[in-house]
Amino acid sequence: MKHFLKETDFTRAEAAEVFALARRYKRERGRHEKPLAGQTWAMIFAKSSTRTRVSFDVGIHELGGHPLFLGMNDIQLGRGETIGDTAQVLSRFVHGIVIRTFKQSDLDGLAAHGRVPVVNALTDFLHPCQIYTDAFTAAERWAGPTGDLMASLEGRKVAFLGDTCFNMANSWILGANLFGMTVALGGPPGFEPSPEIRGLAAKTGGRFHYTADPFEAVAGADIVYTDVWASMGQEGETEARARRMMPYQVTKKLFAAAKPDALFMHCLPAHAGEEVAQEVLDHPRCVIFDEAENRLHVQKAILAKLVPARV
């Protein structure tokens, strides 16, 4: 049984298949096959969401399945039931589990104790569905409607600015190598990549460059990327983080220091005037809403890849 807990759970060849399938699902929306027909997939959300919840809910439905949303107040996991027991019980009812939660270890527990595929819809450590979507969105631009999506990413550089020790930076560290890209991380000292992601990257071949100089990070970049400075659960640190990270705000000047045709990306929600200037969000090379739309198509492809072929 296959799970999607981190970027490298798919090989490069499998990731290329996900991209190709996502492009076809996008082109044939409403007319493609329904590999989840007759299936029910649980959606466990310990964190609130707009894009992730809606895209998975709609995606499971469009693949022929039934999405079963479970908030933490809906199940006993929120009242102390173990991950292992939850996994075993849900495996008797549903055909797969999508979970958005805080700890990466919760996903590992579900996968270890359950008997159905588990998909990471975001943890504090990784956000693999988003990173696959981001790479697909860029490849869609660079390869066009018929070109080789994975090949279009080869040798490209992504620059990530801001909190470089949280989930999106971690996911780019793992994902960039898988997609044949390089990644430069620009953030303040004390927010550099953690020993945990460094160790995981060493095992999977992920390489990155960290610098405290934002202009060094974006030099020669094909993608300039940022995310909120205070994620869910870090609200009490908002002001302190803003003071440390203001030099890494993606301004028009910083964006212009990348390649002339560079794309600006953000996984949303964006806070104009904080991690990114409004004029960058309004820039014609800002593709944030393409990213949001493509979450649907890429996640449908990921789900389809996890479902055993029917004979």
Ligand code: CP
Contents of the next structure:
Amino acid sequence: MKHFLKETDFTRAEAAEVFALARRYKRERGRHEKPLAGQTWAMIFAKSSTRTRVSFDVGIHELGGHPLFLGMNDIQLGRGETIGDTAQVLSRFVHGIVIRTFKQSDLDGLAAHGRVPVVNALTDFLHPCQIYTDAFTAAERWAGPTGDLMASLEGRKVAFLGDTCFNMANSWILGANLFGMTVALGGPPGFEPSPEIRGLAAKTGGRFHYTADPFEAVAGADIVYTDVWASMGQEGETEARARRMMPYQVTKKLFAAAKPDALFMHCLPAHAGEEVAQEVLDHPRCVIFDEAENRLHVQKAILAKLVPARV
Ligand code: CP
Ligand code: NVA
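To test you: the structure above is the form predicted alone. What is the structure of the form predicted together with the named molecule?
Up next: the whole complex, starting with the chain shown before.
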């Protein structure tokens, strides 16, 4: 049983196939095959979502499947039923589970106790659908309509600014190593990448550079990336985090310190005036809405790769 719980659940070769399939699904939207025909996929969301929820709902539908949205107030998981029992019961009904929740260990539990593929739609630890999409979004610009998407990422540098010890930074560490990129993390002391992510990254190369100097992080970068300073579940720390992370705001000056053709990326939602200046969001090399759109195409490709080929 194949799952997509973290970036490295696909090999580099499989990730390249995901990118190629996403490009074809994007080109052939409304005309391609429907590998989820006759299937129902549960979508468990314990946190808010615009992009992930809508793109999975639309994507499952476009692949011929039925998306079944389950908020925490809808199912007994929200009242204390165990992950193990939930996995066993849902496996009797549905063909796959997409889940957004807090603990990565809950995903591991779903995958271990269930009998259907599980897809990570964001945890506190990782957001792999987003990072695959971000890499694809850059690659489709660099490779053009027919070039090798994965090869176009080789040796490219991404600079991640701000909260360097949460899901998006962690996902860039795993993703960059898998895609042959380098990653520099610029964030305040005390927010260094955790031993847990270092250990996981070691399996695919383990390379990353952490610095407290934002200009050092962006030097030579092909992508400048940031995320909210207070993630879902950290709302009580908003002001304290803003004080620590203000030096890492992506301003026009900081963006200009990257390569002259660097892209600005953000998983969204963005907070203008906090982690990024409005003038960077308005910049012609800001590709945030391409990233948002590509969630649909890339996630469809991920789902298709998890479904066993029919004979
Ligand atoms: N980027 C992202 O995952 O957005 P949502 O929280 O809106 O799903
Ligand atoms: N780090 C953010 C990402 C949102 C897509 C959060 O977890 O809230």
